[in-house]
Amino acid sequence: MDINELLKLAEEDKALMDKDTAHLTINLNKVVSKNIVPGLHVDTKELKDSVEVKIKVDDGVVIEKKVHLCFGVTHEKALQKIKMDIDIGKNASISVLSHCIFPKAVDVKHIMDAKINVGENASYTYEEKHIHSVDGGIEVYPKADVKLDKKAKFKTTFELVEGRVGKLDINYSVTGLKESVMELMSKVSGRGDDIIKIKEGGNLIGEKARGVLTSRVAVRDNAKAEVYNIIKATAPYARGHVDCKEIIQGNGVATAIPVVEVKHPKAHVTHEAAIGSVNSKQLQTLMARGLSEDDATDLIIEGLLS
């Protein structure tokens, strides 16, 4: 399978082809296409084992397209280790879709380091998409430091449920000042013996920055997965909420841990945490429609993960 059978896979071969898109593909640590658009800046590095990429948004710039992401190894066995920057400019705006690809993974190790700077009455989503191999030969590391300026908006998806999720350890830190808004969501469906490890902490430290961490996770077989999420409030009228929702079944094993911490009078943050099986109700109204208890359960997994 080469980089081109991989972004069909993604279905991106087509967005790569428009010239009013802006992409970039790398396949293990090689560049292997970009395109940019005015006011758009992609800068990349290629090291021995791994590569850099800079990406900047110049002030006032809107990016009207979806930018297009694509990192993939072909190969069985690799590590993959890469290193972003990301600067979005004062009223700028981008809108990013990811996709990270590993369909013949035995032993690969995907690693990614970002530091994000979103500046004032700035927006920047950013939506990770994952496709992995059955046999879960696959540890995924992918870490970011996000700072957001005055009246900033970050809003990330990380989604990974097709094939195995291997071990995945997620952790993210998202530091608010006054007027920001950040939301983050995790999509992970683990099965066999997967490790589900997720860590995303939010600091409102700005009057009235608002901040919201969703998680949707399901456990079958001997999967495990811990959800471990903070939200600090430090100024007043800060607002912030932690929603966990775990689903497990057979020998699966499910942990949350939902913090709030609260260092100023005037600051309110809330939380929600609920683990167990597929409701009962839903299963028997679906098996009632034909549905076996498997396939019904995964359509009500994959309803939580929607």
Contents of the next structure:
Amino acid sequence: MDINELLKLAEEDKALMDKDTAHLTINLNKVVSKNIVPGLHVDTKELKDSVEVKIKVDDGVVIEKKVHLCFGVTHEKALQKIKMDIDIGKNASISVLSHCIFPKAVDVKHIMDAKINVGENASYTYEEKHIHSVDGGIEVYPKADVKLDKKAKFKTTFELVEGRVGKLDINYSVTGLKESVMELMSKVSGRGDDIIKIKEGGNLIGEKARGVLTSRVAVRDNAKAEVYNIIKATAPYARGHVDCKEIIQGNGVATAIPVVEVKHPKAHVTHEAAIGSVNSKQLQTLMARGLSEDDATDLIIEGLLS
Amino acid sequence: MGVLETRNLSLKLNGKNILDKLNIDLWQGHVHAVVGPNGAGKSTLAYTIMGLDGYRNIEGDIFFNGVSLKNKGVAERAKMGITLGWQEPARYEGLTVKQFIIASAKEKKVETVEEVLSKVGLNPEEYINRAVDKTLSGGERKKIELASILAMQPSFVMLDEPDSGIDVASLEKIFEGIKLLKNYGATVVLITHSLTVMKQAEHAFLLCGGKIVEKGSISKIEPYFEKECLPCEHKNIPDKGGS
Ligand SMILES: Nc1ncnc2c1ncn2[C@@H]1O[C@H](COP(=O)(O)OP(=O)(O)OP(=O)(O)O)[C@@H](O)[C@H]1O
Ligand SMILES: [Mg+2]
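Could you drop in the structure for the form predicted together with its partner chain? We only have the form predicted on its own so far.
All chains and molecules follow, beginning with the one already shown.
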């Protein structure tokens, strides 16, 4: 399999032909192709067993079209290490669609280590979509340390769209200054002996900073999930919410540890966590329309993770 | 002979007799009403006929087209043509109206979804891609539930309080939906304590304390229900076990 087949798999081939759409494609630890647009700087450095990527958006630049990042591994066995340094200038705006594609993985490790700075009144949206191999021979370690300046907005979603999880260990930490907004969402479904760990931390240190951490996880067979969401609010009128739903079937095991810590009397943080099998009324309604129990369950989980 | 018959049907929940030796015949292609005060056992009867979890440990039997439903699960009964519209329909996070109705539909295509939404008075363009979740109002969810039933084309439909949460203008749409079901030959059971809804039916059963206390034509049941049941003090017992 070559990188072009990989891009087709992610339905990325068309976007990458468009010269007004910025993109960066990396296969293993090699930069394969790159396109930039005015106001956007993408610098890469290939090291022995990793790649360093620096992305910068100039102050006031609004990038209209989604920027496409593609991190692929066409090999069965490999270690892909990516160090990202992202700097979004004041009043700038960028939306990134990131595909991580490991369709052949038997023994692949993907490590992503990102430092992200979102400037004053800037906006950064990051959608990460994963395509894994069907037998789950993969370990994925996405780590991000995010700083939000005043009025900055950061929105991220993590989604496994195809294949097995393997081992996933997300570790995000976001700190927000005055009137900043953070929204983190992860949606993962595990089966077999998949292991899912999600650790998301939001620090609301500025006045009126807001944050929402949302997780939707389904585990079946012998899969295990552990979701550790923490929001700390230390400034007046900071608002936070943790929302975790996990559905378990078979021998799946799920843990949810929502932590809310409030250190200012005028801050307000709420949390909800629900772990259980599929809701019985939902299930029985669909069965009363003629769906089998399995089909009804799949549909409910599909909705939850959509 | 009814298309669905209960024979000495009794059900205990937590040691309490909720349905008590019911013998009901529901005739093919007719619209029936089951009326009675709060807590009479109306929803329980519907759940028991549908065979929902927790409602299958019956005494007596239920026959559908002469076949005992006793050892059949919900999906099996649905495949035989039986379905239920809940007093308070479920909400599904992330599931769209389109997905929900297609899952229910006999003919699984978008046109079906658009058609049934229009029939219940919802603009397909506006609703087809919305989620069947808490962002829909109670009345909208009831309409979508009915739309999913129209799409399924069942032969035996129980609608639990089809008017609850429905405004006066939309009620006509719900009644039209009921007529559509009847027109293609379905047997319909309306569970209600509303006289207006009851009048959509041809026959009624008056249920109280899990027993049939009266049955017959609407003209016979209506005065009785109005005189004996509506003023009855049961009416004020809030609905705890239902829905
Ligand atoms: N699981 C249960 N355990 C014990 N009692 C129950 C249970 N479920 C229902 N009941 C009781 O059974 C009776 C009948 O309930 P049901 O919901 O069928 O009444 P209903 O006629 O539908 O009333 P409503 O008009 O309020 O919807 C009620 O007294 C209710 O409290
Ligand atoms: Mg009821």
